[in-house]
Structures are given as C-alpha cells and as structure tokens.
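Starting off, we have a lone chain in the form predicted on its own, written out as structure tokens.
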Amino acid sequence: MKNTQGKANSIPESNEATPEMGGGLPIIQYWAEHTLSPEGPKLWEALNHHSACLACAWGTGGQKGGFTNESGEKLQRCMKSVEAISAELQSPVPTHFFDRHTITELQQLTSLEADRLGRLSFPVILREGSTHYDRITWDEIYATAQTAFQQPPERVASYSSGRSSNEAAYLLQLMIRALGSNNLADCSDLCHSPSTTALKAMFGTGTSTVSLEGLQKADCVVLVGSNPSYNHPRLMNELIKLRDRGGKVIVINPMMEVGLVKFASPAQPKSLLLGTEISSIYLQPIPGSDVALFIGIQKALIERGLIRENYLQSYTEGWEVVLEQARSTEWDSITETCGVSQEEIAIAAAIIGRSKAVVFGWAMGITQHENSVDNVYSIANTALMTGNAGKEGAGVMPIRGHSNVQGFGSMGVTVRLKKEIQEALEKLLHKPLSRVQGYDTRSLIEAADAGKVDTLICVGGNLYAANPDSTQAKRAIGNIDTVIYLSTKPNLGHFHGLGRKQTIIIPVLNRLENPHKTTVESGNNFVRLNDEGKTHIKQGDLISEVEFLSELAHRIHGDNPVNWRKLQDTKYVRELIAQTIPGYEQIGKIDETREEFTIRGRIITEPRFPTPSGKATLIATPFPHLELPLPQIFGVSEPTRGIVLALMTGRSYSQHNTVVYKVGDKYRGIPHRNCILMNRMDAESAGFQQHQKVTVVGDAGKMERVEVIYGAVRSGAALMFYPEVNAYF
C-alpha cells in the first residue's frame, strides 16, 4: 500500500497479507455466502424490513425500504448490517446451558465466542453465593426489581446504548427521573460526549450540522480519527461520489488504513471493478496531537489570505484570539508536537481554504483523548475560520457509532439535560425534576467503585466491555448490589460485570422483532420509523423492551403522575415525545403520515446559528505537550531489550463496539487477537522481528506472548484491539 499525495514524510510500510483497497469483491462473496446459506431467507427477509439498520448510526432503512437512505438512494446495506442481523438470527442458548456451565466457566470466553452462544431466550439470574445462572420467572423479576429501585435516588442508575428504540430511551430516563435520580449514564459518555460538549459551546447545537443531502453538496471532506471503511461502509459511497465529482478528501490518522487509501465499493459498478482513490492526501500525526496540527492548518490558512475574516466579523465571536494563537505558534513547535511536516500541512490548508464547500467529520480518534473537548473546538475553528459552516454543503459532522446513540440523548438519556426538556417533564411529572447531578458513565463507575450504587439496570450496551479500565469495572459492577441486563445476547459483561447480590439477564427482542412501531435517529438527525416484526425464536420467553421498562415502571411509581401501562402502547409514547421534546412534534403523527423527518433546528445551511447572539464561537486551545515516559516508569530494567510506543486501541475488520465477529483484520494483515501493530523501523531500531513474540506492558498490566505485526502505523505509535486490552493499558 502506498500513498503517493504526501511525500514529505516516509510512508510507513504494510504487511504482505495487506490487500490492495478496502471493499470489493470480497464483499461481494461473504454476502453471498450468508444469502445463499441456509439463513439466506431469513436473512433476506431481515434486510428488507422497514426498519433502521442494527448497525451503525449512518442512516439506512425505514419507510422508503431496507436498502435505502434518507436520500431515497438504493443499495445502500453493507456487511456491516448483514453481520449484526446474522449474529441476531442465531438459535437460542440451549435450555440447559446455563445449567451446565459455571460462572468460571463463562469468564473464561472471548467476546466472539460469548455471541456465538446463541440469543437469548429465557430470563436468568445470578444469585450472591451461586455458580451458576439459574432460570426465574417473570413474577421474581419484577419482584426483585421493585425492591431494588425502592433505594435513596441518588444510589439507582441505568446505563443504556444506542440499540435501542427512541421509545426505550424516553421510557427509561423517564421512569428514573421520577425516581428523583438523574443517574443516565449512556454509551456516547464514552464516546462522542467531547463532540457534544464542544458543539453545543461553540453551535448552540451538539450534533451534525450536515444532512445527507448536505454532505453529497460538498466538494471536500476532512476525515480525522476515523474509520468509515470499517466502522461506517456506507459513508464510503458518499466519499466515492465526492471524488467522482473532482472533490477533494483530507485523512487525518496516525494509522493509514487500506479503505481510506483505496476503496472498492459493490453499490457502485464502476468502483467495485476498478476500485476509487479515497484520500487526497493523507497525514499521519503523533497521537495526541492533533490540536497541534490544527493550530498548523490555521496557520497556514493564514499565511496564504485563505481566512474568511469578513465571515469571522459578521457571523462569530472569539476568533481574534484563536487567530492570533495560530499566528504566533512557532512552526518549529507545531510540525515537533504532530510529527507532520510544514509542507504537508500546507497542503492540506490549500486544499481546505480553496475548496467552496467543506466538511469536517471525526469520531473516537479526536474524541477518546484527555484532551478531546480542545481536539473538537481545533476543527470547529478551522471550519469556522474558512466560512465552512451555516451554508450548503459544509459544517461540522460527527460521526456516530451505535445505530441510535444519538437517538437516547435526545431523548433525555443523559447527565446534561436541556432546560426545555427539563420543563416540558416537570410539567408532565406534576413535579420538580432533581437538581442533583447525575453520574455519566465514567462518574458512575468511580461511584460504584466507592460504594454508592445499590441498582443498576442496562439497556442494551456491555457496561463492562467498554470502559477503558474493564479491571475497575469489573470491581465496581460487583459493589452494585442488583444488576439487571437487558439484552439479545451474551456479551462479556454478563459474565464479568456481576452484581454483589444478584446479576439478572433478561432476554429482548430486537429492532426487527418488536410487535410495535418504534423509532430512531440517524448520525445526521433523521428520524427513521420501524414497522412491527416477529422474532425466528419459537419457543422463547422474551419480551420487548418498552414492555418490560413500562411495567417495571408501574410497579415501582404505580399510576400517578403518568399511566405507565398505557405507554407500552408506542403511539402514545410518540405523542409524549412530540408534547417533551423540541425538534421532535413531527414524531406524534408519524404513525399517520409515515413521514419520516429530519429534526428541527439542528442542520444549519445559513450563518445563523442557535447561540444567545446568534453567533457562533470561536475557542482558543491549550497547545498540547507530548512525551514519551522513560521504560522504567513501567518497571522495565535498563538492559531490557525494548520500545516506548503510543498505544492506540481499535476495533478490527469485523466487530461492531465490543461485539468480535471474526478474530483476524483482513484489512491490516493481522491473524488474530493477541498482535501488536507496529512500524517496521520501530520494531526492527528494538531488534524484534514481525511475528516474533513480545511482552507488551502498560499502565495498567501486561500481556504475554503478543505477536508483533508490521503495519502502516506512523513511527512512534502502535495499535492494538479493545476490549482485550482495556484491562492493561
């Protein structure tokens, strides 16, 4: 794999088993694979529901069909959906499994090999002092729910993810918040929270700026710290079209995939034969840095007259001081920190200040750092800078993960709740909300770790998989005196993320086999409706999860202020949805119109934006400082044979959040799990040798015998796969 647009670095060098492009006809032969296979009909018949894609949050499916986008474009599924819906389609968990495997048993699986146990069919619990899981019925589940959720307000929380419907969602944060506790930690706390944080200060709004139809309008896209050709295929489409029509793509990541160099895609002919250049150019930055690199492009805007000064007075505030830190920031000190050359910033500054229309998207690799809130306001004010927002085909795009975490904060699941939100539910509870701050996710495990949780209920999600020291989790789940889960299938957290006193899974139905329409919301602030369903599993007791959270809430707050039975009816949810929440009054006649919408005031094509003064704002940004620790901060004696890298941690090929479908990454040449992803020159300056077997040690732990594979990763820096190693770096 080469890149031939950024010449001034050296181009870290791929491994043999590293293909050509990403996509293609490979593609083409796992879909057939899996429709040809005797799943094929029930797989066919999945794809064509009317309902959302279970994958990513890059919007597909509803009304318009199971192939289409919000744009009414065709063949738009990826392998990522038949992926999450073959996994879903799987036989039950046998009736005795649990039975005849003990607790330690179960610890002992991988995540892959967890989701290759089946769904979920049966409730189960795991009782203080047990070995096993045992059956319970319905009757002892809400019993011991009821009890669990009777705790002080501030000592009950929830944690949910994006699988779930909008109904779920409102239905959750509104039965805790009439608890008295604001306890909604969500899954995007762990991810895009930074992009929301930073958006809303600078926006007055924290999603995309940027529709469909507005991405397919511009002539440049900026992509940091992303993996669509992985993570979010169908954005590659967009990407393809983009090229198609003379546009320009910047890529910005440390490592240098092979999808973003060259893509093949199979919705469209010409580029499934021949396969189409993605990046224009491609830097490769230290990690961390990209505040740095930044603060570079701006200069270098600068430099050549390519600030939209007359757009930065007319429509921001706070841009004379992020100028003037551009300006006087030392190149020597920008290209050190990123480890990007002047001239390829320069490069990339003319293609972004000379573009009409640009738009800037990111995901976990700007958003999981110390200092990602600064990472955001970096590429909002570049955007900001070059009149890139509040106009067609431009703005600022995160990219989303889980396929309706947007969706869930919206709804109100979350810690930082929208004073017109707060109103319309006091009104509807018939009573003041809690003003105590609720725990995000990171905040709820340092509570549990502390002892200050008593009842914790999962929509969805792996609580314990995701957090970035799962040893801590781990710990402070098991202080938790009831977990219960809500779930498809198992995943590791029902395994490692036990309750002190009882650890309860309840099996649910998917987004495709729910008896009722639901809801969800794309990345870009579409809102998408899923017709009803029906589940393969014949002789399963599962439920829905609007059912089970409507019930539980009755029997915990009985029938005042709400009738809590009557919201299992989704209709009337929807129309609570309308009355509660802004933007989102379409939703209470959908079931009508079918007309499915994007939500008001959120996608912003005229430099007028949802700020006090109708302004947005332009943030200064700490220059980042970066070093390397000494090998002996992680007690490695001198003469030890070794290198101090940068560990990135990344999903592979085939896994979706923490779910692990296939162990090796096609795409980086990597065989299996257990592999570190290192730069040639880097492994071979410490005398190592790829596939050779290394202890690599970090903050936290060690790992033994990981093998080491050369990759196109930027000198200095290393990956490997999470969640195997959240429990050592």
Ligand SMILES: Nc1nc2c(c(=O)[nH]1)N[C@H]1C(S)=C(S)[C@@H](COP(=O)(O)OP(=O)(O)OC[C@H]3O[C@@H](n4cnc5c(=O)[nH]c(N)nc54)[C@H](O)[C@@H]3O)O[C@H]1N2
Contents of the next structure:
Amino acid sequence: MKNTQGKANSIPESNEATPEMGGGLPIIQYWAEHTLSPEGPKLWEALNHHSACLACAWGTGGQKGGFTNESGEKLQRCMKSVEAISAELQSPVPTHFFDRHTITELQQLTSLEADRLGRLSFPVILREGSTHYDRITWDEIYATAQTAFQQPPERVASYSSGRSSNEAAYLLQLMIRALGSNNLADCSDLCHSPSTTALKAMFGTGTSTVSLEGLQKADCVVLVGSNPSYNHPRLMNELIKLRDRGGKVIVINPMMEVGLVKFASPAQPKSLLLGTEISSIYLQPIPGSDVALFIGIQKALIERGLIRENYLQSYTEGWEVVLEQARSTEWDSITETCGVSQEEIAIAAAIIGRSKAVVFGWAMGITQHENSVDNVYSIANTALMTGNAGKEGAGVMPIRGHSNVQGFGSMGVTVRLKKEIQEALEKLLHKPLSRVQGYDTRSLIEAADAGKVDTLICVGGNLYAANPDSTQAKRAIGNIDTVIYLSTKPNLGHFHGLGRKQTIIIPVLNRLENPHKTTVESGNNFVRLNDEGKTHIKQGDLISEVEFLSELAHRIHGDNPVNWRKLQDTKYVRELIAQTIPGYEQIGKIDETREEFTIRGRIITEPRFPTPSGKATLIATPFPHLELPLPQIFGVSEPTRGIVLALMTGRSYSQHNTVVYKVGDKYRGIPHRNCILMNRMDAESAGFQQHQKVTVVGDAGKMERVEVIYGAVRSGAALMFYPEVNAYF
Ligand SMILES: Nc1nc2c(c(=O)[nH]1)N[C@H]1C(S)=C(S)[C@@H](COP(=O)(O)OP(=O)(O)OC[C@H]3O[C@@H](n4cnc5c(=O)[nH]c(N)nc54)[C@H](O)[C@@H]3O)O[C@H]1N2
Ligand SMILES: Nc1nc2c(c(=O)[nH]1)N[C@H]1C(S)=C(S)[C@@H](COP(=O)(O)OP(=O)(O)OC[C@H]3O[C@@H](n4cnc5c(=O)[nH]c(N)nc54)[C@H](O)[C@@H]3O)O[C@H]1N2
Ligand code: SF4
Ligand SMILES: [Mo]
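Could the form predicted in complex with the named molecule be shown next, to go alongside the form predicted on its own?
And the full complex, kicking off with our chain again.
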C-alpha cells in the first residue's frame, strides 16, 4: 500500500491509562520503596560508590561521587540506575539450582523470570547430550577454552556488550587480534555504529562533538528518534534547564512520548510539582522517512534565507550538491514521504535557523533502519548548513546506549579499526594484524549459520535475544562448537543460545565489585575512574573480567609478545591504553592523579575538523521511497480483517535492553509485553477495538493473541516491545 499519510498530521489520541506527564512522583515512590527496603543500605552503598552508573551512557557518577555529573552538579542519579543496581544486588542463584532444572525447563522462562533467578555465582557448563548445566572447575574451563581457541583465526570470534570496563575491552581485542582474528562483534553493531560511520565520514571523528558543558550553552535541541525520558533520564534535566532559559526543543518521533511532551524531574522542585513542557514542537513523521523530513527542513531553510553560506564556503566541502538536492526536491514528494505538513516543517526550520546554537541528538529511531547512515548524514547536513558544528553550544550528539559502549569502540573492539590504533597494536604485538575483514554482529550470525565459526566468547550481553531474528540467532549459535559467556546475571541467551558441543557460563564481578580500578567512557567523551569494590556474594566463585581474560590470553599465547599475566594489574593495562589509543594519553596517570578527563580531540568548538583538509564534508543522501507491502504478501486473504502498518520496536519504561524489570509500561498505557500500540483511527478502520487480541504477522513469522492498545502513535505506524518481538520478526 503506498502510504497515504502525506497530509497534515493531526495529534493522535493517547489512551486513558497514560499519565499526563513523564517522570514525577512515581519515580520518587520507586526510590523510596527501594532505598527504604531491606536492600536499602546495600543500595545506598552502591549508589555512593565512586564509579560510573551501570546503566546508560549519559554518564553519571565517578570520582566526584555517585550522584554527580561531569559538571559537578549533584542529584544526577535516576531510577534506571537504582533498577540496574538492584538487579545486580540480588542474592546468588542457589548452588543446586542448575542440578534441579533441565535446560528445557529453563527455556520456558521469560526475560524477567531469568533475571530474577539472581546473580550467577559459580561457573557451569552444558555439554553435548546433557540435559543440565553442571558445575565446572577453573582448570577445566581454561583447558577447554584454550583448546577451543586453537582453531584457524577466522573461525574464532567474540561478541561484547558495553557494560564492561575499558580494560576488559582492551584485553579482549588484544587477545583476539593476537590470534590473527578481527572477529570482534559488538552490541554497537546493532546500536549506534551507523552514527560512528557517518560522523567519521563527515567530521573525521565518530563520536559526539558536544560536551555536557557545551549542551548547557545551547538554545535549541533537536531530538530525533530518541526517548530520553525512558532511556537517558538525566538528559531530561538538561532539556528542562534549556526550556527554563528560554531555549527550544524540537522532537521528531512517530510516537508521541508523554515524557517528551511534559516531564516532571525529581531533581528540580519546580519541575517536579508542575511538570515542564519539553517539546516546543513535536513532529511525527512516518517511520523510516527522516531523510525526507530533513531534506524538507533544509528546503525550508533555503527558502527563508537561513542557510549560512559563508560558513559552508569557509569550513565545509560538498555543500553545493546537498543544497541543490534540497532545492530541487518537490514539496509534494517531501510531505507525502514523511507525512509531516509543509507548515510544521517550516516552523521547525525557522526555529533551527534562528537559534544561536543548536545541538542535534538522536538514537535508535535513526540508527536502526536500512538507511541509517543516510539518516545521520541528513541530520548532520542540516547542522552544517546552519553553522551548528564546530561552535560552542552546538553540534551533533549521538545519544549512546550502554554505559561503556563508546569505550569498547575506543579500545579497538570494532571491525573498523582506526589506522593509528592498528599501527600502534602492530608495534605492541611485534607482528602485522590480520587484514581479513572481521565479522560484525550480523555477519557473525550469518557466518555461524553457515557453519563458519567454531568458538565464540561473549563478554556480557545477550547475543541471542538482541538479534533482530532470534530464531536465526538460536540456529546460528547452535552451529558454534564452543560458546563461552561472561555474565553477571542469567538471561535468555544462556538457555537458548547454546553451543553445539559445549556452553560455559562464567560468573563475573560487576563494575562496583572489581578488586581493581577500572575506567569507562561516557557518550559525552568523558572518562571516569571506578574505584575498587567488594561483592555482596559471600559464597561465590566469581572472577573479574580482566583476570579471566588475561589468564585465558596467557594460556593461549604464553608470554609472547606481551606479558599477559602482568595485565591482571589494570594499571598496566591503562599504561598500554595510553600508549596505543589516540586521545587516551591521560589514562596512563589516572591512578596517581585520579583526574577524570575528556578525551583529546573529540569535542569540537572551532570550525576546524579532524579531517585531512580540516573541513567537514556534507554528503547527499538518496531520497527514501517508502512503500508498505500489500496484506496478501503476509498470506492474509480477503475476508480477514487487517491492516498493514510500519512496526517500530521500542523499550518499555522498566527494562534494560533484553532484560525486563517490570512487565507493564505505564507512561504509554501498555499493560503487558504482548501488546501492539496503534493509532485509534487505524485500529477502527480495520475493525479492531481496544484490548482485542489480534495476530501480528511480519516478514519472518507471527505472534498470536497480541492485545491492541490505542496510543499516541501516528497513523500508519505501530509499536511493539523488543526483545519479545525479535523472536518472530
Ligand atoms: N532504561 C533504559 N535505558 C536504556 C536502555 C534500556 O533498555 N532501558 N538501553 C540503552 C541502550 S543500549 C540504548 S541504544 C539506548 C536506546 O535509547 P532510545 O533510542 O531512546 O530507545 P528506544 O526505546 O529504542 O527509542 C527509540 C525511539 O525512536 C522512535 N522511533 C522509531 N522509529 C523511528 C523513526 O523512523 N524515526 C524517528 N524519528 N523516530 C523513530 C521510537 O518511537 C522511540 O521513541 O538506551 C540506553 N538506555
Ligand atoms: N528489535 C530490536 N532489537 C534490538 C534493539 C532494538 O531497539 N530493537 N536494540 C539493540 C541495541 S541498541 C542493543 S545495545 C542490543 C543490546 O544487546 P546486549 O548488550 O547484547 O544485551 P543486554 O540485554 O544489554 O545484555 C544484558 C546482559 O548483560 C550481562 N551483564 C550486565 N552487566 C555486565 C557486566 O558488567 N559484565 C558482564 N560480563 N556482563 C554483564 C547480564 O548477564 C545481562 O543479562 O540489542 C539490540 N537489539
Ligand atoms: S541518566 Fe543514565 S547514567 Fe545517568 S543516572 Fe540515569 S541511567 Fe545512570
Ligand atoms: Mo544500544
């Protein structure tokens, strides 16, 4: 069905179960319930520990104390942080648990139930033909792992998730690269890697060009495909402060997220009481059409004479083509493709063009499309046309996910290694690195599916459930002989993502518990130091990631060319990081100085960019042609009632990625996880009613008895929860 939503977009109705604003008293209530409960004292201790928050990459905590951000502001700790710490403070999974439950029983658990089993506290193995995970000794683990890694380099791989430290990340990539492999898949491949790719091509640097301090000087924020009211709650404080100082917020999102309309921040008494209006204007494009919308914004800027041509001429390249594309694209095709009216686009353009300093921020609504890199180009093109890059208070800001996902990239856990790092590592390892292209997360699954992978080590995460097609992921992981998971808590991956010959689960200490200092990097390019800590688990057999990886590397590589056992000392790892990772020089002295720092060369406040020419490059993007398929494609025949919608996946308020903490999502009025949120008009046009159970069919399968929930999503689109939806689509 060709989309027919090119008309002005009326505000969709939300449902009666949703509150009138995000944040607010429920958050204080959650804090109180947890901090005053029996776990309260342990929770406070963890919250006050000098380390970065476990949850998101906005980055809070560190050496200035658990509640402080990098500007030294207090009260910067959100409920997500409490949720994450509470989950880590659970009692250990009982010693006989795995003896008493078969793997078939464990496969019946939901994500929430798996997480609620408690902390993993002793290593276990599931052997071919066995029905249970059995306890295993460390000697056996190292012997098994050592043998498993003696395969041709292209047949071994790692996957990682950005919760671990820089030091663990550095060791992981050094061990894998020393083997001659570049197979370093990472969760960022499913997350912000399109941002890194696009920003590197345009600005010569792949991360945010804005610091927290810079953001605090902006007078406009454009927030695209990102829901910080759920996923980066402290960013909401910055938006509130910006609105308080008279700034504007433009939200671009097919779903009207209540917290982005109005938010009550517990950190600010006035806001908590009355709520603060967040969006100055809320545009609801058709999912996947952001390039068209941004070309529209560019066209409106040109028509209003709001393009900074002098800036483009002096500091950028490639701008003529991009401007010409916007000029020559017809308004009709823009509005028909994105479903936002010309008037609304013009209002947004006028706000951007007349603001002094604009920050453009985005997240998964932009990076999880086939044309994600183009999406980022079109946003950053708009920033450059209005002179909003290389200037105090302005710039481009990918809003990163996991608390150290950016650090993993910086440490070289990537299949697109920077040349400088490659050369430095070659010097360190006294040999050339392999030139064979490594597997990213998707190509790892494809390769495993084709029987090309023998050994996989997963440092955190949940490769099985994070994958957009977990049926394929299960089959693919099942083709790998040996799978080794380093994890803090059980998740569905441990029960469905099983190796052909053996699956080993190694219980690891988290960032608050390590016997040594570690570091992480926030999405704002700020490096934090995490102090040593202790675990609450008294009778466990847990290990630090650094200790395990350095011992494993020693067993595989001996003493050559690096003294791997010496790398159990994280200070020594930091010395190597300082020598080999550009911008990270200060980390070599952080043990003495305790000075956290912003990575050199990342924040750009002058219009000189780290590209060979010193100029930023604008890059033209193909105009999207979006067409929804006909119902018949999904095998729906004529008499069946039905409607074809563009499905978005999202996170609920109480979940961290594949880990669900609570089943419902009160801010969107969704009672449980097997729901589809639809616009009332769409539902009624198909003859559905609220709460009716329907079948949802997609490219790769279907889900039954899905409850229809009316919500503030634009017509033609729908939203369901990840990770459940990954099991079928
Ligand atoms: N509490 C909590 N915090 C988290 C996480 C978590 O799971 N829970 N996960 C962490 C991680 S790893 C990440 S990557 C981040 C994720 O942070 P977000 O990207 O904010 O997370 P999502 O819930 O995926 O939200 C995507 C938003 O994009 C919108 N969207 C979908 N399609 C489109 C589109 O085509 N165009 C536009 N403009 N918008 C669209 C959706 O409506 C939704 O509001 O959060 C991090 N922080
Ligand atoms: N459909 C759909 N699919 C998606 C997404 C989406 O929006 N929609 N989002 C994608 C995104 S943005 C991401 S980032 C991925 C998330 O993918 P992953 O990062 O692979 O998954 P998580 O659910 O964050 O992993 C949770 C597990 O990490 C382990 N863990 C937690 N802390 C630590 C630690 O300190 N050390 C170790 N070793 N383990 C730890 C725990 O065992 C926990 O169960 O999913 C992707 N998949
Ligand atoms: S915004 Fe992110 S980093 Fe800050 S306290 Fe909340 S979860 Fe932690
Ligand atoms: Mo992510």
